[in-house]
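First, one chain by itself in structure tokens, the form predicted alone.
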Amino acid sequence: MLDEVLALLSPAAKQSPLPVFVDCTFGAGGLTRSILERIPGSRVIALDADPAAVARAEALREQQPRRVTPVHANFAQLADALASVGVGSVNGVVYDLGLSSLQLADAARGFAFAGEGALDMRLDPTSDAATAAQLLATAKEGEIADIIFEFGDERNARRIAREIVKRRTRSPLRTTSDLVAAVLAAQPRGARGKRGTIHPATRTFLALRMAVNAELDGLARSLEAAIACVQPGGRIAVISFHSGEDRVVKHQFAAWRRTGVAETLTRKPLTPTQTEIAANPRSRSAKLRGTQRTRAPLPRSA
């Protein structure tokens, strides 16, 4: 959905001309690479908590050394990484959220349930937050199945702790088959193998790996800092690819519009097209929403 996000944040650009943006997960780079290329005279402030994208930020940066500033951050501390660059206001923020495909598939990570690796799950492998494997040798069955259900809309979440817990009472769930293990075993009689359903751990893994980001919660406070560093007439863009992540995007653009400091620019979630889902079927479920900074004050509690 590059053209949409484009097309959302290049009015955006005519504010300044030097506009800046942040890219508040860098990735594999394709957004900013596509701001740098279609918007003359951007600069991008790439974030991202993974190690790995921050190399590849890095890497762009020796090619294009004043358009492109790399920072280690996750996008819940955009204030403070925005400080520490020095930059105190922006013309657009953009995010691209969920799993970059190169960490997909590096086995390990611990998101994918395809192949061999610990069950790690962090962003930000060098943190000292704890994994998934931590997780869920430590948390009750309650909550387990509450991470599950919650954030992975999964209907067999108890199911699935149940077994987790009793598993665990013999030997840790360490790696990420022993989780599609336990996950496989908790499926009801007849459930697995049907046609056109996914993989049995799909949710289970997709929760633990929002739960051990506390991905909900940085998102909220990520367009908190949002909203206080665009300008007015500057964008704010998120392409989301879970329910619980359109909502809080949702929920947040409707909040500011009420009080007047935003102007939603997407009535309803823009989604990719049937070609570019067949050309990358894990887009189907992206939703893309934009809005853009008035002039009005933000209230005290924003």
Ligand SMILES: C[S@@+](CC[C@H](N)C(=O)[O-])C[C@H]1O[C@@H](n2cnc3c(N)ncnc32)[C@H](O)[C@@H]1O
Contents of the next structure:
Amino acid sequence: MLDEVLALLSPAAKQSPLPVFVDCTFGAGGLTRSILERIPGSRVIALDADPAAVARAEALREQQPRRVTPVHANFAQLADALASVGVGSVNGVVYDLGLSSLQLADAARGFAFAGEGALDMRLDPTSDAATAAQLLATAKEGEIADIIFEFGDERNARRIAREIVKRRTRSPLRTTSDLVAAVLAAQPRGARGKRGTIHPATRTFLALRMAVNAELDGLARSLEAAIACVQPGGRIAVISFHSGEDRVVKHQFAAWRRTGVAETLTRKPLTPTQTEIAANPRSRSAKLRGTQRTRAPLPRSA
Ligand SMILES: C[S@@+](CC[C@H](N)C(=O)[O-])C[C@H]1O[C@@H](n2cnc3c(N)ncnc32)[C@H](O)[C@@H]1O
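Instead of the form predicted alone shown above, give the structure for the form predicted together with the named molecule, please.
Full assembly next; the chain just shown is listed first.
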């Protein structure tokens, strides 16, 4: 959806001869590179919570020192992150939520049910936040069930939570395969061995990752900071992969439209073409929404 994101962001560049964009999710840097290539004179503040992604942004800065400013930060702290590099207002803010393929492929991070790794799942493994293993060791059964149900939309959430709690009394769940084994053991009899479209642990892993990183709260807080730093005519674009994330974006954009501080640019979310899905199956659940800041002052709670 690179072309669509660029089409949403590019008009914001007309506001300034040297437009500044914030890529809140630098990842492997594909989106930042496209902004630099296609928007002349642009500069990108490149945020990521993952130090490995920030190291990639630093490598890009070596090539384009004046145009890339890497910042190691969670986008929930967007205002502080921009202040730390002396940036007050910007022309556009973009989010490409979730994980990069590099994070998924690194078994040691604990994000993927395929491969053996410690149950970490923190976007920033250098932070002192609790890991997925710590969460599973300490949360009450009901809390674990709520996380798996609400973030993972998993109908076996209660059975999976019960199985996790049963197993942890014998021995803590430490690795991705410990969690996969618990999820598989919690499958209802008829479902075991059934050929489904997704692995039975997919939703549980997604839900835990979202809880470990407080992803929905972080997104809501970040959007509040984004609207406050975007200049009139500036744009915010968000690609999400999860219905909960899309709901946060949709409701926030609608609230801004009602208060007059931003105009929604995408009445319905844009979705990838069949060709893009064929080339990159992970893109199938992507939704892109965009909004444009107006000149109206921000009300206190916008
Ligand atoms: C889907 S990847 C981005 C891919 C990127 N657009 C590219 O072209 O390579 C998502 C990235 O966002 C980062 N991320 C996710 N949530 C974040 C957060 N709350 N704060 C900062 N970075 C975050 C992840 O660490 C990951 O590197």
